[in-house]
Structures are given as structure tokens and as C-alpha cells.
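Consider the single chain below, provided in C-alpha cells and representing the form predicted alone.
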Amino acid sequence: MMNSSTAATRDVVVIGGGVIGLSIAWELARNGVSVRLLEQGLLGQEASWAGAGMLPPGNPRQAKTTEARFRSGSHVLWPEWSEQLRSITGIDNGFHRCGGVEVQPAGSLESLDERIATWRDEGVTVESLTSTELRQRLPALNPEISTGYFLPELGQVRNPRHLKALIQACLSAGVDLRPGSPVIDIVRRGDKVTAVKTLSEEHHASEFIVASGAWSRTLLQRVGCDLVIEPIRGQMVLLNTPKVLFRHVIEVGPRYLVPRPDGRLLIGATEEQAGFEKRTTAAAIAGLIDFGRDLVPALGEAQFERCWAGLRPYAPGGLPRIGRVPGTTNLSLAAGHFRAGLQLSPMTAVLVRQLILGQQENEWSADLAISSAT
């Protein structure tokens, strides 16, 4: 039953506790702003906590498309935002350019020539590999592949370990969170939100702030808004090897393997349309395992650890819809971030704080706006 008396109001009310909604909220806190988060379940814990941390690189200076600019700013952002992270909470999320390795598998009709020449007109570091020079920097590859290219900006976190320290430096700014606090009505009067309302309370603010991921679509239909925001399933397998294998990422189109320094390794992911069943399936774990040992052989005798599911908002058209919310002054969404919600995290929170506190935007920002006709 609604509580009758209500939360004390805040500046911004933020909704959604995973990478994108944490950001925010650190980002607005550490500007001067009130801020309370609203998470139905735990802190981190869907799609930013699934995910395998891969962080592709990026050129301001030549981006020319919204994408990669978006890309090529969370790019700058990332050593700024875990030097910071770590000085505030002394937590490490693990960040470091390891390199990535795009392959090409035998019979593939593919080519790679297209995205090595997209990489150097973004300015992007590049380097075409030879049959030969793969052996030299992957030796447990399969033999059969020979053609690849190396990225050697390409980085990676620990998103768990990053979550971590989302929430210490959110809590050290003074971020009223609350975790288990599932929002369940948005109170309008005409054009402005008044409130939003949980199980037991309702929350007033000056700016709301919708980062609910694949459950974003639900809370806009409160307010007339149908944006499409469907969730895709994406399963992963983690394996313990004896030994480290290989230090660069290996990916082949929308699959990869990710090596820690620890010995483990990633295995992803899949992309499946389950609605919100957030669940692993026989076959496609058994498939993602028998992807990794056609690249690497040698994983046939890595130990299994564990596998799971996470759920990715997906967008039409690929790009994350971020901006004020048509008809309404005072509400604003980030969201839509299919896979690549870590890697554009940090440059979304500059984004949404630009749009809140009237700052100066990004010529290009203007793209990821919502139309009133979605």
C-alpha cells in the first residue's frame, strides 16, 4: 500500500540501476546535483553485469558518423573515468588496451578488407596481419585461419569489478540509491512529471531520467510515448584455462573470445529474440563452446565455470535513443544501447548532463534524439 507520506524531493530521479542509469547518476552527483536511483532489483545486475567488457577503439578527430563519434568519445573517456573511479573507491575494474584480433575462419566468403578500410578512415590504428604474423600474435590459433587484422586500442574492463565502483563513487557523491524499488506509475500534468511511483512511495524531482534498459519501453507507454525498445537475449560461457592462451581479444562478427589475466576467459555471445526469458539454453552454450574450440583448440581442455543470459535493449536502427521524451518537458530517456552499454556508459553521462544542466551539446547528439512519430 502507497505510503502516505512522500520521499524528500530531489533534483533528479534516475531509473535504472545498470551501467547506463549509475553513470548518469554519478556523473549528474559529482556536478552538483541531487540525485536518487531507482532499481527494481539489485544494482548492476542484467545486461551491464552479463556483458564481456570489450571497448572498441575510436578517433574523435575523424568520426564521421554518429556512431562512431558517440564510440570514439566513450574512447577518450574510459583511462579518465577508471583513473577516477579507483582514486575515489580504490577499486581497480580491470581496464587496459589488450588489442583485439579480428579473424576470418577458413570458407568464410567474408572479406575483411571492408571493415579494415572503414577502421583507417575513422583514423583508427589498424595493421593487416599475414598468415605468419597471426601465428606470431595468436600461436593457439586454429591453423586453418589465416587472415586477420589487429587492433591495438582496443581495451576491456571488468564490468562486474566496474559496477563495483559505479556504486561506491555513486554512494560518495551522495546518490540516494534503492535498489529493489520497482517504479510502477509515472504521475504527469500536462507536459511536466510530477512523480513517479514505487510500491511504497512516491518520488518527486525537478528531471527524471528513464535508463531501464529493455524494461524502458513499459515506463514510456505511461506516458503515451511507444518507443521500441525490445530486449535480445545474449548467452555467454566463462572457462578457466591452465594457462593464459592468448592476451588479445579474438572476434569473428558478433562473436568473441575475451582473455582476463587471470585465465579466464569469455565466450559470446548470442543474439536471440526470448522476449524477457532470461535464461541459457543446451544448445546455444554448446554452441558458443564449440565456436571457441573451432578458433582455439586448446580451450577443448579449459575447465567450465559457469554460464549465464543477460537481456540487451535493442533499438531500430542500432543507435540508443537519448533526449527529452516528446511531449513532456522534464522527462528524459538513455536507452537502447543493444550491446555496447559499457563501452558508450561514460560518454552517455555526458550526454544527459549536458541536456539536464543546459549545457552545451554535441552537434551529432541531436541523432540519438526521440522523434515523436516512434
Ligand SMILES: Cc1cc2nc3c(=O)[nH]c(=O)nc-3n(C[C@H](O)[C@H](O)[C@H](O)COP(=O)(O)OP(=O)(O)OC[C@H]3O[C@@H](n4cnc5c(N)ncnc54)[C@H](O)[C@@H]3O)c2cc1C
Given for the second form:
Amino acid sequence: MMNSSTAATRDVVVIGGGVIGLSIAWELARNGVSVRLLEQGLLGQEASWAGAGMLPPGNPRQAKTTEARFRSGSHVLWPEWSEQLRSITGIDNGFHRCGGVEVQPAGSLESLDERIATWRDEGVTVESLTSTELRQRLPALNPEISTGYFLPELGQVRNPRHLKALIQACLSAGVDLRPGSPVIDIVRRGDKVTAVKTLSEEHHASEFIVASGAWSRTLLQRVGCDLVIEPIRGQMVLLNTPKVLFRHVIEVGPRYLVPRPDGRLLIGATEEQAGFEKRTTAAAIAGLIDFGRDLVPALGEAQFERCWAGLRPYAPGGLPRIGRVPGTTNLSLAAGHFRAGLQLSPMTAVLVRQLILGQQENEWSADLAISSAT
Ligand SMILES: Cc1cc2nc3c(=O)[nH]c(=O)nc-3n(C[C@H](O)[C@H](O)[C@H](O)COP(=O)(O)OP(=O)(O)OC[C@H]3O[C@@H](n4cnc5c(N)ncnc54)[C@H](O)[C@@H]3O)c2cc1C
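Please supply the coordinates for the form predicted together with the named molecule, as a counterpart to the form predicted alone shown previously.
After this comes the whole thing, all chains and molecules, with the earlier chain placed first.
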């Protein structure tokens, strides 16, 4: 069907099979769109697999910034999506609101006050914890740490399971999933994209969506759009603790501990400019383990299970870019989610569905539009 140039009007080709591409494909397919998804490697094995699956809270009634509106929209969708995926596929993605504690390490001069004030201003519940309350919530925490704030609505998802569920749901909704299909060119006639090329085929459709994460820039250059999206490496450590030491996520600035209910525990993550290099480094992994042991000394006894790195797609300005690629009428982009692609994936899919089906958009989605094309 899509190999012919007479494709039906709502045929869509999605390029990239990470959480963003899969979520978009599912959302479109279950709204009656015929979707083909082209993935260069295996489905859901890049940044979306590598992430920690933390889902910070939000409150749509009080969110003021575009980022907060976006996040809070997703916050509302996560339980619905998880339940729908479970009922369609039988896969439990592990979504639950485990709560999180932002702590201030002993001796740290950086105050959490401003960050906590922002949460409160956004209408997100934050509880200041006394030293005793902190110990009750996190009994294994380093006793030298006495300052912490509890965010009860912070959630987590087992992202590899979520990706499996999305793949199954896409198949159930009729999405034509094509792993092992790298897109190598975009064919354009005037302002219209007519096809994308993989090694052995041309894929025609009425709409095309680039959801290629950290690799999106190269594809956009094929249509003369030079939008900065850079890979930022994040390294992660997975430990296995004989018993669950605590149940809340612990956050210290950009680093964190994420306890899984089965005793596994993630320590993340670095932020490095290393191009498309995905290898882990001894220094970074040692640094993460030291960080974890400083926070929770008992982690010194945990079993080291594995470590890995993933490439976050970073777009300057801190917001993903979602919208029409300038100079084209039927090519769209959904990329640049950086540290928040898992949390923002359901709302991203909704925004793209609204764009593709010409539905009324949220007024704030204009802030995500792509304007810096050359
Ligand atoms: C260590 C780490 C921790 C993280 N923790 C969290 C977290 O706790 N919470 C959170 O919300 N986010 C987190 N993130 C960020 C999140 O993982 C990313 O923002 C998100 O995965 C981006 O999704 P994506 O689909 O855009 O990219 P990806 O998952 O990288 O998917 C892009 C896909 O496009 C494919 N592709 C690229 N080029 C082509 C082409 N030419 N043809 C066909 N296919 C192509 C790639 O092979 C890839 O599969 C973390 C990331 C890392 C690395």
C-alpha cells in the first residue's frame, strides 16, 4: 500500500522506533490512521531502553510554563495509558507513583529552596521532612543527611516493559513495524515530501514524522533544515539488593537512585558530550557507584548487575521540538526530549495526533514549533 505513490490520505510513515515513535504510531493507529514505522535497528533499544523511567509530577490546573503544561499533561495520561496498554497486551509496564525525595547532601551549599518553591507554585504537592521523617521514609539513607522534601506523586515505569507493551499495542492496532529499516534519504518535490528511502525500498505516504531521537538532525538535513539536536550520553548502573532498602526515588540535582520493587536499583546518570559514542567508562561508573554509596552506605554490599549508556536527544532551549518542519507541508518532527522523553511521551503522541489529524491543538504547543530552521 505505502509502496505505491497513490497512498490513502491518512497514511503516515514514522521514522524511529523509540518511545516517541512507538507512542505516536500507537496513538495514530488507534485513531484510524494507517501507520508504518521504520526503525534502523531493533525496536525500543536506544535511549528509551536506557532511561531510568522516572516520571516527575505535574498539575495541569496550575502549570504556567510550557514545560510544566507539557509535563502535567503527560502526568495525567500515564495511568490511563498504562491501564490501556495492560488491557490490550497483558503487559504490566510497572507504572506506579512511588514518590520521590529530593535531598540535600550534608555539606552541600546548594539550597533546594528555589526548586521546592517552583514545585509549590506549580501546585505540586511537596512535603518538607524533618530529620526523623526523612529516616522513616528512607531508613537506609546516610545519617549525615538531614534535609529532604517528599514529592508523593512522582512516578516510575519499567521502561523496557513499557516499550514491549507499546510494540504489542502497535501490532494489535495494525501498525506495520519495520525494524532493520534505516531511512537513508527523504525525497521531496517542492514543499511536499513524497517518500523516504530505506536501503531497498521507497515508502510513500501522505505524512512523514521524524522521531529519530539523537539521530534526527542528520535526517532533517536531507530536506535542508539544520536544527540542532545533539546526543548527550547518559551512563547508568544497575545494582541488585538482597532486600528492598527503600521505595522512593532519591534525587540530588541531576543524579538519582531509582529503586525497583524487585530489589533492583538504578544509579544514574551522567551527562556527557561524547558524540554518538555509547560505551561506558570506568571513571563515570565508579563515580556513580560512589555517589550511590555516599547516599545509601548499604549499597556497598549490593550486587553489581550491569551498566550501560544511552544517547539523550538534546535540543537547545530545553524543550523538545514538535511540529511541521519549515518549508514542508507534510513532514513533522517530534524529537529533542533530552532527559524527559519517557515522561513526555504520551502527551507528545497526543500533540502529534492533533497536528496530523488537524484537531484543535493546545495553545501552548505553538511554543514547541520549529523556528530555527535555516
Ligand atoms: C541514562 C538515561 C536516563 C534517562 N532517564 C530518563 C527518565 O528517568 N525519565 C525520562 O522521562 N527520560 C529519561 N531519559 C531520556 C529518555 O530516555 C529520552 O528522552 C527518550 O528515550 C527519547 O526517546 P526517542 O524515541 O526520541 O529516542 P530513542 O529511544 O533514541 O529512539 C530513536 C530511534 O530512532 C531510530 N533511528 C535513528 N535514525 C534512524 C533512521 N535514519 N532510520 C530509522 N530509524 C532511525 C534509532 O535507532 C532509535 O531506535 C533518560 C535517558 C538516558 C540515556
